[in-house]
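The chain below stands alone, shown as structure tokens; this is the form predicted alone.
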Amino acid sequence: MAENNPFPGENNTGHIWDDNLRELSNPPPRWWMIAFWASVLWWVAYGVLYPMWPTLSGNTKGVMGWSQMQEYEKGVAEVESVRAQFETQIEGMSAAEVLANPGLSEYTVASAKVLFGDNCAACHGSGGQGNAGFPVLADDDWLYGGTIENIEQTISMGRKGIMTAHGKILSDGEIDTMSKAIEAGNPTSDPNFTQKGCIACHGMDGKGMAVLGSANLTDGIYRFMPAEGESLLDSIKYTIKYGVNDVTEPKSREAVMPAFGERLSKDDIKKLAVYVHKFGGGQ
């Protein structure tokens, strides 16, 4: 092929395609070669200075003794040194006192964001907006009260309210009538509200009792919103008929807030209480 090279004197390999496409054998530019060998030297130097080469027991440590864990621990120590002054103050204060202190309150909101994300956001949403079947934390509707003390107690001890399945007490017609009265925000307009004992938990005015965690039936805010394809009236009927956390009724709704006092420190619970209160719905 080389003897038939139509480009004599050109530094090509003699491989010609389509009459004029050929493979040249020119050396790379000098700057490219310098950069190449410089990168090789840098690679060797890096392997000497830093951990790199695998060994039977792990890897070489490098003459500088650097490690990612050391870097991480150094960073954590720096963060902890900044946080220490705030954490020490929080340790000796109540949640209400932390909330009343502007500087500590601001720090707590910043530091508790991760706590909320790890422990609360899955159910209540990242901004306290709630998810299907879980309460909103950013409004003024609190089953057990919205003071900082109430919130702290709820987080620490958990909640598990019980509503009897009234399908055993009321007929379908009575459930329909009561559901419509509740949907209209006027549960006391139905005589059965009083006669069947609903006032024992929800109060004479139907506005609920924080000490029992019973819902306010007059404000149009519902713990259990309708499922897809279901009307609000149907959802209310279901709750009345099958109850909430009624162990005697297999179809009863489940509503349990776990006790975080079993997994979080007292200071973490204080922080979460302040964080939730600062959503704007705390009383």
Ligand code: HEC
Contents of the next structure:
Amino acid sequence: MAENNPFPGENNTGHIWDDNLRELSNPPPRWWMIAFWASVLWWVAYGVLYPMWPTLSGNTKGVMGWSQMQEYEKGVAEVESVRAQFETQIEGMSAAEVLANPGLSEYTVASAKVLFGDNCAACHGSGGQGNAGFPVLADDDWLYGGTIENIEQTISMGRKGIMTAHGKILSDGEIDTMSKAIEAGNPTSDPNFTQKGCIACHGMDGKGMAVLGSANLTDGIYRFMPAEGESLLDSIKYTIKYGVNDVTEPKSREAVMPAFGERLSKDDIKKLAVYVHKFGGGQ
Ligand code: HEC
Ligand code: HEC
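Moving from the form predicted alone to the form predicted together with the named molecule:
Entire complex below, previous chain first.
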């Protein structure tokens, strides 16, 4: 056929249609062919070494025996073994000891974040910043004391502060005067503070008692924040008039910290105590 080729020397394949339509033979450049065959070889080698081909019962395993699942499980096992070391140490220690150990307390803060989010954040806010009616945990003002032991006990046993309603003991005018003295940070300047028994729970100096959870009335920090549109003075008056957790007063404020002793393990409570203490306000 080559002898009859009407277009010699142009590197055609000899296939000619319609008198002059030719198929030319232009092989791809050499570098391209090398890359092409190299990639085919790579693909075959990969299929031999690694899991690749689907089979009826799963897939080929590859001669290396490697799999992503194994890699993942190895990673998880490593994390677990690191955790287990910390967890066993925490088991044998008191919350105070965990807190005093920098490595352990760091681990605890990291690992208790989820616990706090699941059990506490709904009331106290995700960073312990508090909510209306729920005290701030991230400051150094404590109703029930801020030592690690106080905090652990609060979480385990729960708390319920009781303040009797004073609407029948004090007139509205007296409540007004008293509230202004408290707002000014000086409750003891009102003689009624002593005469009407506030000192029994809030102390001679008005600074509160941790055993009762009675708030410090001199520091300008309020455990019951004014509601939307309410003034601080009105909020103080409300507390005095209707009390807190006073079952005889339907309008009484409610403030119950649930007990977690039955719901969470001792170690989880220990961790939470460290976590709360580490918000920065622990004493
Ligand atoms: C249902 C809402 C609620 C949940 C959930 C809750 N708390 Fe409380 N918590 C309160 C209330 C209300 C108080 C205040 C009790 C009082 O005033 O007598 C309180 C008080 C506290 C205090 C004492 C603060 C102080 O000033 O002394 C600590 C510490 C505390 N909570 C930690 C936690 C931790 C940790 C969790 C999660 C395990 C948690 N709370 C879950 C409502 C809640
Ligand atoms: C039986 C004990 C008791 C008596 C008596 C008592 N309180 Fe209280 N008071 C408490 C407790 C406990 C709290 C904190 C309640 C809580 O957070 O659970 C509190 C909270 C308050 C608060 C709210 C503080 C805040 O941070 O929001 C004010 C204001 C207050 N008391 C004023 C008074 C005044 C004024 C008197 C006297 C007329 C008085 N209390 C008498 C126990 C008492």
